[in-house]
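Here you get one chain, nothing else, as structure tokens; it is the form predicted on its own.
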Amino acid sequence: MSEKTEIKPTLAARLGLAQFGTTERKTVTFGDASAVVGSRFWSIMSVLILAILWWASAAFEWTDPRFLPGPASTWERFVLIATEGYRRVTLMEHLTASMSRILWGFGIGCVVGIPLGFAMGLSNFLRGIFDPIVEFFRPIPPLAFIPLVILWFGIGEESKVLLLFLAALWIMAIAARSGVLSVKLSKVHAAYSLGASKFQVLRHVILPNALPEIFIGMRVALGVCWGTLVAAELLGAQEGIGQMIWVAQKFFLTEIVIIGIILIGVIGIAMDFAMRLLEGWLIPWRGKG
């Protein structure tokens, strides 16, 4: 009787460099998607190299810091603007308003998007209806929509949400339809050998193989709802990270403009995150068959 040989990770494991985590595997993993994951120690020696080249920027002056000013600068800025606000708001207050405003568009882009693409996807009536509607807008970039909006809307906060609802609506469509359409015909037909209802194979078949496709249409329109924020704050904001980038810039206040762009891409990345942890608790059967 063979002893049981304990496998301990090794070196490399423990710092991040070893290519499926804590023990090794001898396996062929080209093509399965499972074996990709990610490394903390690249992803922490990216940022470390570009924080050091920031720093190198100001600290040798290759760049003028009018136009790329430097940590330490920054940083002073940063706290200045978090204690005290900016144009009489505080920096709480324009994460506030911009979440408010990104979390409404998105949130109803979801709501509308998603039964609006599984429509599509089951009905070839509906499919036929809409198709041509959320192909001809899915290219138009929101941006474009800000006149009309303005004019049917005015600069209140329905204009804002209202563009970053667009941001997100097609995307939302698109990825359920997708997703109803990758369901294998194999397993609705199995459900209804085994006397499910129409009903029954939506709920347990269609939806549970469509979350996945759901999951990275949710994540890349938050994505895109991020993008559209700055122009969507334009609007007469007084308050909002996009608008706090817009006014800084008008009077060269650079470090404003770049503490805004570090927020907006921390705080997605967060977001990110936070839909990537429930996408895995929600759909734990994604890429398992």
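The structure displayed is predicted, hence computed values, not measured ones. Numbering follows the first chain given and starts at 1. First, how it differs from the form predicted together with the partner chain.
Hinge residue among 179, 106, 243, 160 for the rigid-body motion between these two forms: 243.
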Second form
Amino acid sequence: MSEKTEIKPTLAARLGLAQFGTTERKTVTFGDASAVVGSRFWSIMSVLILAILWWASAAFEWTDPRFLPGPASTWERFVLIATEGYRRVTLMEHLTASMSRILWGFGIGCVVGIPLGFAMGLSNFLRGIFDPIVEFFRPIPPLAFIPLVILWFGIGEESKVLLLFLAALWIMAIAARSGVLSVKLSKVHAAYSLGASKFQVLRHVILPNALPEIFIGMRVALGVCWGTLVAAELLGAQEGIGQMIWVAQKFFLTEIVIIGIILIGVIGIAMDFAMRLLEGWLIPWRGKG
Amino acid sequence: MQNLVAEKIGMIYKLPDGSQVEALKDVSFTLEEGRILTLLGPSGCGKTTLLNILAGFLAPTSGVVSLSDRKIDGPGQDRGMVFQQGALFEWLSVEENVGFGPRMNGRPAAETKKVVDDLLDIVGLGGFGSKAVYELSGGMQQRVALARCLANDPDVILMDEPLGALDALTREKMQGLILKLWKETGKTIILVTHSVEEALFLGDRLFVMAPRPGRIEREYELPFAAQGLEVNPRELKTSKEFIEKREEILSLIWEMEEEIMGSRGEVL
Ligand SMILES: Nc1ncnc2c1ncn2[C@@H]1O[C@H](COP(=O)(O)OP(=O)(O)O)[C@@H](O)[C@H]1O
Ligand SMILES: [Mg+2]
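For comparison with the form predicted on its own, would you give the structure of this protein in the form predicted together with the partner chain?
After this comes the whole thing, all chains and molecules, with the earlier chain placed first.
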């Protein structure tokens, strides 16, 4: 019998700064995907170097501060619009307006798209009806609908939500359809043999089986919606993070544009991270079938 | 009597390119209540097709199957199914999997819990009820599949290579469990396997099947399953009688193989 001794990872390994475990004794690492785990050390370095470059370019006036303001003046402006606001609308209000559009568009996209995908996965008739529609609209970037949406619905709130809805709808329908189609026949057979009705098979086998793919669809759709939002807010609005940077650009307030871009990036990452947490919590069986 | 009867079953699959595969031809048998039948044969001889027809998932292109004189025309709770692997519901815990049938039938929760606990004890998984199925080993997962099937108290249990994915030692243990369940419950069982030894050990009847078209090539009545629990299984499997039967069946399979290879002009 081999003895099992407990080895504690070093502090560096625990911080992700050094290799630990099976990887450190490997002699072949180039080409071994499991050995390429990245190094947090280099991640920290890369962010640091970018920040220093930004700071230096302003401090030594390598660039014109009107086009690329430095971190200090950007931070000042950030504090200003966070507290007093820009054009009497605070940053928080801009963000809330954008988030609520996202939640409405994405939410309705899920509520319509998921049942649509289920219908397409379960019925020949409905698959036949909806396949051409979904396949046609899926590759069209949502922004291509902007002119039509303006013509039909004007530039109000509905138009923006409609665009985001269109961005989410096809993605959700296709994700739900492929979730339904991925069910193993033996599971469906087992359920029927155990006395389940059609509805029970749908509710207790097909739905939970499709959840992982629906979740992946939701993550993608949320990302696409977020990307569409800035452009959707071009359709005139008082509030919204996209609107804020468009207006700021007209008045040459580069700091606000930069703040907006950084916030859009950070919130995008945060939403994806939140979805992943939710995924791990709601569907721990993902990939374990 | 709950006899399982197949009368001249034929199954022809039509392929999209217009060709046809005759997966079963003229398969007839009567399996009396409480027997355990093993089906042995090379891949593609229609074992899965036959099981699917008996389970009611497929309608044969000709012939009739019936259980206690009622025609089988769809899945039903009188026939339970155990698949090779991956048919457990990974989103449910072990006990939720086992209790699936009773729950779908609207049985009271307390009654279901008792049935589930008893079954988990019987298959040797007492105390594992709240585990996730993907945390269990392959052998334990098949125990869950057996228990899930038994929870509905079917008359007939159909098993399609239930032990096919298990390692040798786990496999022997599971064979013992299946024999024990068969003896204690008196259920009618049909079990598909690739292993000659397993087919001999578990079957009190054995069909050797042949492909193209899928059919029953030869039938055996066997004494081993009945003795299997009283004597040491290793002793039984190495007894003179057992080995003779094993060699007889192996040479039959070799003959069949040579016929197929010969007719296609192939060499090993
Ligand atoms: N759904 C299907 N469509 C077409 N051919 C099939 C289908 N299922 C099985 N077959 C064919 O029928 C024959 C018997 O298959 P199967 O019942 O799976 O055999 P076994 O389980 O003994 O390996 C094989 O030749 C197989 O290719
Ligand atoms: Mg098979």
